[in-house]
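Shown here is one chain on its own, the form predicted alone, set out as structure tokens.
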Amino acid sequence: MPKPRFAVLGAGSIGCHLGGHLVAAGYDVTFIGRSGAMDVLRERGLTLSTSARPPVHLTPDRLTLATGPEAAAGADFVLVTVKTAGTGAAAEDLAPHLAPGAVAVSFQNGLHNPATLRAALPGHTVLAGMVPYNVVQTEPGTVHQGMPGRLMTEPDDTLFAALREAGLAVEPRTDMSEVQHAKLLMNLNNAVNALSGLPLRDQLGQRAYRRCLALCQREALAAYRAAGITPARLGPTAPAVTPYVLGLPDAFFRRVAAATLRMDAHARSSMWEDLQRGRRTEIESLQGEIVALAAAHGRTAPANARLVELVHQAESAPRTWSGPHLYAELHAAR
């Protein structure tokens, strides 16, 4: 039986990480991304790195690169990794080119991307997926996985077999809505990390920054309760307990949350990367999602709302915040 063909729509850090592993395993993958990013891959190739094993370099001749959605024609699976704000337009552009029976898989932050894809791609299967670990571009043409973890998606045997052959751990989930809400709680740290200017391990090692995240998570959990949402438990700590753990003194936190800090010095949030490259962030689909959910149920989420404002300011005038100053700013907003 021939191997399935893949296309990656939105070949940034996550898309290159997923597609690169599939290419290394012998799969036919077309990378579709911005012309500047594709030019870098055309010149340098793609390097996949992690602290757990030696880097893998894919020379340019092993990469099929494109800038338009028509390049997805003939793919059996399209891995969608565009930013949330671009999902609707990307799906509409993709629709005329998607082969009958092709499956789209959303590996994106945010809660609504699978629904957006389904609305634009009637008659096609759309799977919700999630990347629970950090991937960042450490230099042009190099994407680095900074921590361990397993991909999660709705079940598909062919997709799972390919991902596993590519060396990517994957877990089938039938509760992806609950998983996505749990991932959103984790991703509320993206803004804190971006404004800190620090690697994730250093930022999470400081109590003041963790207290910022705890403020955001408490507001999110209150909004979830009002909406009748129960987030999945993805790690050793239940979501309802996590804000208390985040507030522990540093020495206790390191002991209790050792797994959380199991990341290397290169790990940073994707939002930090966006600010460094002068790109629009996904703050509206992270903190902004909590603000909107709270408002829909007669509540407020002032710490999250203030972070939305601070990140938008940083998009045009980058600055970093110390942990105590950021916590004071968020606490004062309450």
Ligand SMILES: NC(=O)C1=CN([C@@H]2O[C@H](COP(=O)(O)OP(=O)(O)OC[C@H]3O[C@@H](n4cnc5c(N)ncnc54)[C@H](OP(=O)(O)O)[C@@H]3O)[C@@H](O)[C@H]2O)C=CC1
Contents of the next structure:
Amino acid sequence: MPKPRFAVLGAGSIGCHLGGHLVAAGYDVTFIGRSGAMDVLRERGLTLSTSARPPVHLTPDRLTLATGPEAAAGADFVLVTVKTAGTGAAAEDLAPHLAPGAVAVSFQNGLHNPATLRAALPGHTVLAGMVPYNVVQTEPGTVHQGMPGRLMTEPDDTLFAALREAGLAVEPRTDMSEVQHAKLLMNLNNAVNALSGLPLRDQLGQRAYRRCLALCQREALAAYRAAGITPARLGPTAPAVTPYVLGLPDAFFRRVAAATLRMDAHARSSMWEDLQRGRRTEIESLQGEIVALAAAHGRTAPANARLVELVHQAESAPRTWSGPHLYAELHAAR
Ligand SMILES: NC(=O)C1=CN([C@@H]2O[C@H](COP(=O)(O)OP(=O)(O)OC[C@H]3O[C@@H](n4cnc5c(N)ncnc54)[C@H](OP(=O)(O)O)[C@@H]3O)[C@@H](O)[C@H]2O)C=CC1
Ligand SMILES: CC(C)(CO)C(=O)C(=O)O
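The form predicted together with the ligand is what I need now, so please give it after the form predicted alone.
Zooming out: every chain and molecule, the one shown earlier first.
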């Protein structure tokens, strides 16, 4: 059977990471991204790095680079890796070019990307996926995976065989809505991390920052309960217990959460990278979702709401917050 062909729609950190691994394993991948980003790849090629293994460099001649959605016409699978706010527009642009039978896979954060894709791509299968680990562009043309982890998506034998051949660990899930709600609980740390200005390991090593995350997660769990949502358990700790673990003193936390802290000094949240590059963040589809869900059930989520404001402020006027200062700010909002 011929190998499936791939397109990556939104060739940034995650798109280059996934697509690059597939290219390295001999798959035909078309990277669709902004012209500036594609120029960098055309000049430098793509380097896939992680502290676990020596880097893999893909020379420019191994990369198929494009800037428009028509380049996805030959793909059997389109991996969608644009930021959440761009999904609707990207999917509408893609729709007229997608081959019959082509499958779109969302590897994005947030809750609604698969539904947005399904609405824009009628007649096509859309799979929800999830990336549990951090990928950051450490220099132009280099994407670095800062922690281990297994991708999750709805089952598809052809997709899974390709991802696994590309060395990407992947777990089939039939409860992707619950997985996405659990991932959102983790992603509530994106704002805390971005405002700290610190690598994830250093930020999560400080109790005051973890208490900020715990405040956000408690509000989210209350909103989930009100809405009848049960998030999946993705790690060693059940979602309901995580806020207590986050509040432990540093030495205890380091022991209890040793697996969670298995990350290198490059690992940062994708929102930190957005602020660094002067881009709009995904705060509305992270903390913003919790505020909206709480409101829909007659509740408030003041710590999350305050973080939405602080991140919007940081989008126009960057600043960093110490842990105690940020915690005081969020606590006062309650
Ligand atoms: N980075 C990470 O560690 C993780 C990220 N995620 C999620 O994965 C998704 C992607 O994140 P990430 O890779 O960090 O984002 P990036 O911003 O690095 O990559 C997305 C790229 O797609 C480009 N783009 C947007 N719209 C289009 C379009 N219509 N056509 C072509 N290119 C387009 C963007 O350009 P421009 O900026 O100009 O719009 C950007 O270069 C997000 O939902 C994120 O939350 C999940 C887990 C980890
Ligand atoms: C993996 C994680 C949680 C890393 O912070 C992420 O999803 C992100 O940065 O957007």
